[in-house]
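Presented below, as structure tokens, is a lone chain in the form predicted alone.
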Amino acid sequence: MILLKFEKAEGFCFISHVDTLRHFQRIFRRADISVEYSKGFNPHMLIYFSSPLPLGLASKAEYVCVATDMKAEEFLKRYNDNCPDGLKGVSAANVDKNPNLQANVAACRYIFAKKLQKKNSYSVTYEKKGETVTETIDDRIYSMGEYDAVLASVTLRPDRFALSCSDNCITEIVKTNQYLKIGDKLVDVDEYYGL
């Protein structure tokens, strides 16, 4: 298996997770990358992404695990020769099995275009099934600087966090790192898998 780190930039930040999956399937076919298929009535490529990125956010640290027998260097070269600029591969590594990053990534680091306001307590308000919901999010903020924050990856959307820290809407948000929780420490996915 190959673990590929890629960027999602330019116009691709406005493409849904499902359409990103379709792009990858086309790229693999175009690059003549042999990907294993599932068994069963409706076989599909064995491709495993990290958690979906909210629509409109760019990323320098997205991951996909691909079931193939290729070596990482050859895979990365073929992939980059056949993909659009907004989905360029950054690095690749061979892994023994699917690391299931969608379930195991605990936090992500985001860079915000505007300065974040420090507060004693943070809360987000949003609509859910026609009702207004307000939640305290202090326990989901791992660290925070003037223009960046490390946030719980699945339970806190960075755009909602940005609204709680700014008078205006922050539209330019870029994910730069993803972290696994090993014991009580956050470890960068790149460092853990040698990317």
The other form holds:
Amino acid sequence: MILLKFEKAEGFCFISHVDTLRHFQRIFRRADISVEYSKGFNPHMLIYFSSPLPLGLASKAEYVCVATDMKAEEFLKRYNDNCPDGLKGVSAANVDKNPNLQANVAACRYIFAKKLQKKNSYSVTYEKKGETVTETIDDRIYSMGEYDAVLASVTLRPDRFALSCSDNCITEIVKTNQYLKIGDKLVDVDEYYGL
Amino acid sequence: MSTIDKQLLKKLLLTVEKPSRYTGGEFNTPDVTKPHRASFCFCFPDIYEIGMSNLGIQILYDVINNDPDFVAERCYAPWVDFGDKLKENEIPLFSLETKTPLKEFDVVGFSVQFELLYTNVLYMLELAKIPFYAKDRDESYPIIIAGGPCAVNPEPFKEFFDLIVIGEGEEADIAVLKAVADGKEKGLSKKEILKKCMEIEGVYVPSLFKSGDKVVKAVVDDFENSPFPLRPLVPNLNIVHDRVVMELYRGCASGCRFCQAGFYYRPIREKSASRIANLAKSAIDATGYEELSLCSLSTGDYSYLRELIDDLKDITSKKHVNLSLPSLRLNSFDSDIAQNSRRSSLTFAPEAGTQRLRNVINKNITDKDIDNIGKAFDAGYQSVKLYFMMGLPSETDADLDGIVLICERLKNMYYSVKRQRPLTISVSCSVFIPKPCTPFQWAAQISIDEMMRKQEYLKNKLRAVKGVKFSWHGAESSKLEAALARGGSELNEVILTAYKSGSKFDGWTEFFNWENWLAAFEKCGIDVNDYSRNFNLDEELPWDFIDTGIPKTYFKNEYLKAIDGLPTANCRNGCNRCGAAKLGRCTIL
Ligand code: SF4
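Show the other one: the form predicted together with its partner chain, since we just had the form predicted alone.
And the full complex, kicking off with our chain again.
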């Protein structure tokens, strides 16, 4: 299996997860990278993504695990020769099994175009099923600087966080790292998998 | 060249539906920033998903970008949400690739595929901050041109364009760009450039045209070797025809009397099976598409279909590519060809319910051919889509009854053998629209009341046949389509009036506003029903100045034969001397 780190840049941050998946299937077909298919009535390519990005958010650290026996180096070269500019491959590594990053990534780092304000406590307000919800999010902020923050994955959207302490909109935020929680430490996915 | 404020644009994109329609960056996008003598922007007056599916545009885009001297970019009509945002923020409509305002290109070319898109041309011009009428645009504006099937009668929209390409654009577009580049380098005025362009085959310059002149349709001579994109663009979101599409031939040998494309794209020119297979292979390799479709007016008639399918089998099975064959003609249907196409549903277009009426329209399909569908049932198909037209010349209720009979016959055939699943038949009915460059260009269109009555009649009759779904096409929009297709220059004002009072995306039922159109016609003192009448065989028609190769006398003769219920044989059985061959050889002979 291959773990590929790729970027979602420029206009591609506006491409939905479903369309991104379709792009990947076509990239692999163009690149002649043979990917295993699921068994069953409706076979599909066995590829596993890290958590989908909300529309408008760009990223320098997206991951996808691909069921193929190709060597990482060859894979990355073929991938990059066949991908659109907005989905460039950064690095690739051979892994034994699907690291299930969708479930295992605990936190992500983001950078923000506009300065973040220091506060004693942060809270977000959003609509949920027609109702306005306000929540304190301090326990979901791992660390923050003037222009960057490490936030809990999935449970805290960076654009909502940004609104609590700045006027960055989602297109002014870029995801830069994803972390696993090993013991009580955050370890960069790149470091853990040698990417 | 100036470009758009990217940060602002991103913010706006967050607020609209499907923002990836507007971002560009598709895989296989050519280098549109190379040094060039002239720049072109293709404008497609419908949304990305439809425009990106258009093969003609893909071909022309490829032709221009492969020329070392020129670059071409694209622009599709923004959906209304994004259109409103552009207006609010005073952002001029821009190209997809480099986000350059349309106004800054040397040539802006609209592809007009369908009469109900005319208002969208105005919508895009307005968003681009370009005046509607050619006469109101000074030297600072690009040369605005049009092409596509609607150019067969350009009179209704000619005042919006500096130049209109009639016929096929592959060679004409490049020649126009050359003239523009030369003119620019020599410092010629727009008028002088347009004058030069008039020498190009297929070019019509409305402002310089003298009555009595003729414009000869442009035709690609060597279709076998004519350019075809080896690296088609791969769209960023799911489009209507999200697959590799291969063009097998141009023109059509059937001669159905209502069909504009069938006559307009004559002479009939086929590509060889080996070339098509090679092109398909490179397009599949370059795109990674999982589906391949063969497209032509009557794909099943292609001379080398069997050979081609054999050639393609190799490619498609190796790469797990689905081969789909759209709308086969009934009489060329063959069960093992059907088996090669992994579609779950068969599509057929008998167009009329009785043999009598099929003779009138020259749809060369017999009841025996319909029985052929039985073979498809045996091959495992359990769903059939049937296309018919309503309101054809001489049609009576007995012809509509014939549609019901066909459905019953198919059902009987299906259930004559024990089958596991029930058969579903869907019947889709459109309204006959008389179109220029067809034998029926003189024929009347039925009134809206009559359309409604026939629809009710058929709906009730079909209700009695279990398992049949019935759908049908708008009456009012068909009325408008007929008017815009057969009208003259008086319609320019009507179209602008309708646009200004809110009409756009007229091809979309949710936007089509008949009242608004009626008001526009009335304001201009024109009766829309005047375009539905039986045209007199001797009257002068707005498109008479266009030489499509096929003279009026041929169409007239075909029309008279129709009235007598006499069919004309398929050209594959021998040339019918329509005249198109004077513009290039029909390769099927
Ligand atoms: S020239 Fe003859 S073969 Fe060619 S389209 Fe006309 S009638 Fe058919």
